[in-house]
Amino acid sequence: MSEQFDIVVVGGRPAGAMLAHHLGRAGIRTMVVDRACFPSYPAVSTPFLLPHGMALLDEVGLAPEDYAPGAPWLDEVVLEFGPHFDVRLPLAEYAGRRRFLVLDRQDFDDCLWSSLGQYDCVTRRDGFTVTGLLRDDAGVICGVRGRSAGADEEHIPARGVIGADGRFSRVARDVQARVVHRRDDVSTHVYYAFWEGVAPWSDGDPVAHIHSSLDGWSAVFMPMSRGRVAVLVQSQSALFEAEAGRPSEIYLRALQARPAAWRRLEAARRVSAVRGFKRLGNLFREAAGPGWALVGDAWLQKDSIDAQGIYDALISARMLGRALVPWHRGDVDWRTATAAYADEATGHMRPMFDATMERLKREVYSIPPPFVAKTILRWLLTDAEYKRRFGEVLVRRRDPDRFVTPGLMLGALSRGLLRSLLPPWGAGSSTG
């Protein structure tokens, strides 16, 4: 292939497609390749899309009715803590939206990919697997090699190569990108399947329902389009590994053993295979080097508990796209442009990454005795100020460093104690 591109993007889902949008808008000659043929599901993912992620899609002209056709709008998350209490958590408003969606990734990813057709300077090739990178005499990355099924190997030269190729990034492996930060102490296993005929959590509008059995396991019910509900099981990795059987058997047994979850599934039908991840990674790789950069999960991966993966993929793509504009104009060199991207993206992402690790410690890795669950945990999680701040953190309107402060803890616990001591404000009520 003789045509010269400024940038080759490897991977065309949230990170790669969003990056190609920003490069396309700036008139940068881009080739985006993906080994999948669209429409198709990604390897694994069943995501909530929160309002801050939607705002980034608004910017490139994509509307919810196009990328999530038929998905019900959700008003709040219900967190249920064993038999002890439950709490309804609305999100904070972001850019005029408070409600959120569960995406069917096949619809969503196909919409992102197809919408790139509007840019003359962006060329798409699906069904093309990158097998390695091209280097110049100085070792600088200058393109990719790969092939379409059954065809000969091709070389695609470019001035820069971006790995938007997910957790098991081929680009990251090829350039030997270092892992610069990692957390293995709070790893989880996550498995899910799609179900039909799932009983509602309660009368009224559908809600996202998270049932934590306070034993290191939880189940998440996510209502999506076509009347389906994605049902996800998450647990401390060691607990999952200690179970006998195949992941699909462990998944089903975990649901059957938890009456609050199983009551919703007894009359339901599973309509997909069980898919998932062992030991979801929590790490940052170095973001860039000579002729290459990483974006989305290829650069930063973390547990799905806070539902930030799509947003992080979209925003890191926007940051990289913008940083490459002065490079394309010739105002700065590659190193300067990508260093600016790395600094901005790390500064934005690291506090939320740390907050997610803390939440895993608090809600998946701590197993509180019933007395603590019924008092301290309930007082904290049902506190109005805690709920407000949590909703703001999830849409990145509040600095996660200033979320669970000693002042909030003290205030929430004293308010909770007071509610318990002074009926009718709290005593006897299990719902926050």
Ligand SMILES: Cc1cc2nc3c(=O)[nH]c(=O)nc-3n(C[C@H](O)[C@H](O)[C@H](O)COP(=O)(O)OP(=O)(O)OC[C@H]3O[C@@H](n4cnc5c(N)ncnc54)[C@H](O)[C@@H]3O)c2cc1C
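Following the display of the form predicted in complex with this ligand, present the structure of the form predicted alone.
The text that comes after this line covers the one chain and nothing more.
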């Protein structure tokens, strides 16, 4: 191809498509390529879209009825800790806006891809596999090379190339982007499948239900479109790997071994294959270099326990898109623009990354004895102020590093002890 684009975005799923939205709105000539053909087989993902993620889609004019057709609205998450207690987190209330939902990635990705057709300056190429990057005489990235099925290799020149191609990013590999921060000590395995006929957690509106058996394993029930529920199993990586059999067999045994989870599935039917990840990575790569930048999972990978994956993709895409506007105008060079993006994105993401690592240590890698679960853990998580702050962190209305304070901990534990000693506070239901 002789036509030169300002930007080639490699990867057209949430991070890449959202970036292309922001570039298209700024009039930046953009080519988006993806090896899949849309509508495509869904990515390995079944994510929550919390209210703060929905707000980012509002900004580019995308409506829930388009990207999540038929998905039930959710108001709260129920956290269940073994047989000891459960607590409700009204995340929509903490967010101060409408409810949230669970995404079907095929519906979501297809909507994002199709919606790029509104921009005259954005060109889409699906079914196109990038086989390498182009470099100028100084070694600066200046485009991509690749091919469509059965076609000759093409060269697509560009002033900059963005890797939005996920955890196993071809762009990151080809530019040899360094891992600048990594946490391997709290890795997890995550597998899921879709089910029909799942029993409700309780009467009333559907809720997201997270059951932790306090032994390094948990199960998550996520109501979604078409009457299905995504049922996810997560565990310490070493515990999953110690089990015999295929992942699908381990997944099913893990659910059957946990009565609080299996009661919802006894009369249900699994309607999909079991899919997932082993040893989810927790890392940051270099965000940018000469002629290239990374966004979404190509740049930042983080365990799904905090339900921030889609938000991370969308917000990092917005930050990069905005940083590239002054570069496109000629006000700053590529290095300055992408350095600004790297600083802003890292400053926003790193506190939540660190908080998520600590949460994995507490909730997956620490196995409390029953006495601690019934007292200290229960007192904290059923305390109204602790719950509110925790919920505000999840919907990004409170900085993670300002969540836990000595005063909060002392107050929550004191109030919990008082509730357990003085009727009627300690005599009723254990539900928070």
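So that the term is clear: the rigid core is the largest set of C-alpha atoms that superpose within 1.5 Å between two forms. Predicted, not measured: the structure shown is a model, and the values here were computed from it. Residue numbers count along the first chain shown, from 1.
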Superposing on the rigid core, is the CA of Ala43 displaced by 2 Å or more between the two forms? yes
